[in-house]
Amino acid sequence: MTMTDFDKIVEALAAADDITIASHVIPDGDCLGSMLALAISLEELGKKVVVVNADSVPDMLKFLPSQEKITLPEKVTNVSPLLVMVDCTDLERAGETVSQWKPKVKQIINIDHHVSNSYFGHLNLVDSKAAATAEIIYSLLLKIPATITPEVATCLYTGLATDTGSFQYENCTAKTLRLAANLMEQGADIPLIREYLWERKPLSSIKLLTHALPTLTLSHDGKVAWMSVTQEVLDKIGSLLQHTEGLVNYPRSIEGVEVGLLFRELPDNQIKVSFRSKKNVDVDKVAAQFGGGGHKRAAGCTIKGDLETVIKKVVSSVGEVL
């Protein structure tokens, strides 16, 4: 019987003893609540476990089991032979440290769920029909196998509850709300989950939907809406980029609007884009064109320019698709 690509990562997880997880940078709740679980499992397992993310854990998330030892790139001095690749399209998405690790791997695993993955790994675990990462990291876990610990079903239902919009958006399917169950009934802790998704918005967060929201532009007769947020906003009222969160799905929600947008400054002369789109548009397709991905509901880019010439090209884009 030929090993697939499955069975080849959950035999090299359970032979190695050093291993390297890392995710994308300005990190989620699946890319942190998957690598997570995965770390918690390995470690419990008696390996030698390091967590690496470029980015520091966003306030919202910070209740994560474990979250305390995800350390810098920089701050690595050996990496180990094998280098888990955890919610990500590609190398570059963990940052430039993380890119240039690839000489100094012997096996890269890479385990995504985005339909715009490169299969840039020596094993590759991609799934684009998962609701997020933390699907596949859950039937990883059960292969190998681990102890789904009250610790670790909290970290994958945290993954599924971010990437679905709380189980409200189109990737949510039934096998999506049977994990979740088996999640909670594994000890997921979901009053503190909800807690710090929902209940816990800084004040900033809410300045910055104020200044945010007179930004509300529409066009293509009203099919197509749009919000920006400048670094000068940021500045003003001490918000940080990770407060634009959820942001995109304001002008999303607004009856007859196919497809929502968010710009969002960041330095060096950079626009961070986050599109979502209601039934038709593959917005995926869209932020390819500008050398980002994700899904066809749900996708990002990041674009070189000024604000203004980068809303203009992203929206002339999305106009040309609908």
Second form
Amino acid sequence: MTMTDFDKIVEALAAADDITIASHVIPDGDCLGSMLALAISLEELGKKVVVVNADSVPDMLKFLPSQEKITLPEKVTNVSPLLVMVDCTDLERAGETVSQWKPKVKQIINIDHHVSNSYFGHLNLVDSKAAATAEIIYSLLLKIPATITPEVATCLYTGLATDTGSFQYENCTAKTLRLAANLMEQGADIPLIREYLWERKPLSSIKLLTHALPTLTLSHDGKVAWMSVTQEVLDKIGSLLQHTEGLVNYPRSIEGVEVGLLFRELPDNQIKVSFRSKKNVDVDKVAAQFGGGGHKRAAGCTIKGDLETVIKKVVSSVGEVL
Ligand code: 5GP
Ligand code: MN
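Which structure goes with the form predicted together with ligand 5GP, now that we have seen the form predicted on its own?
Zooming out: every chain and molecule, the one shown earlier first.
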């Protein structure tokens, strides 16, 4: 993270009247929480802000303040000269429409915490030590300076809680916990966050688990474990792709497993792969072999092909780096 870009970003945000903020496809708590915290704060400062995401907000995140303002990129007729990208390794992570805005915008600000970030912005604020992009947004808001309202605190706390798996993963530092405590004091709605994230799963997502668990397979002396979810299963129980969130933690949680994987069939002959590791394997590097990326201990990619072939290819690549 270079201080110069940090200061230039603060300046650029202060100078702009119109700002578009975008984040990655299949959105999660950190990308939406970070995007909305920034949007709410900039609106408070009198700016016109448009927040976009190519996919709809998952039900479990529909409590986030201002989430109803998120629009599809296709609906944006006039893109602002300033585009802020949040929690994205590259511009393509926000989907095709946003990628095509590149020639139309004057300046792209890239705020992210993924090791595999490609520094695609004119200004880049990338800190791979940050547990969540929400951590970086917080320091930016302090510098602007913007008031951390209870709504902003709720958004940022959600980013921290989801990207650290409720503060249990290796990326969670003393700084993360201190920040969470600050956000609690600043009015983050913890009961609301708890309810939506952990205590109101649709019944179909638990039924989904009963279909996913029988697919559990181990290889490489029990160091690799994976599960898969087909479209057929999703259709049968009336479950959605968003309900597969967290399933990858089952293979990872097994004693002796170093890499846990989840393979999800997408509707268009593509497979979404989630990688999780415990101690030794940099899964961002394995995901990168397939055009994806992420963090050392959590990464993902989308691969064209049928389920069996993709599983074989990915498991074999994981085996090579064990
Ligand atoms: P998940 O497996 O939960 O979808 O993602 C794990 C981590 O990897 C997240 O930080 C996510 O942003 C990143 N990630 C997931 N899929 C992709 C992908 O296709 N490309 C890149 N660059 N990162 C990904
Ligand atoms: Mn993140």
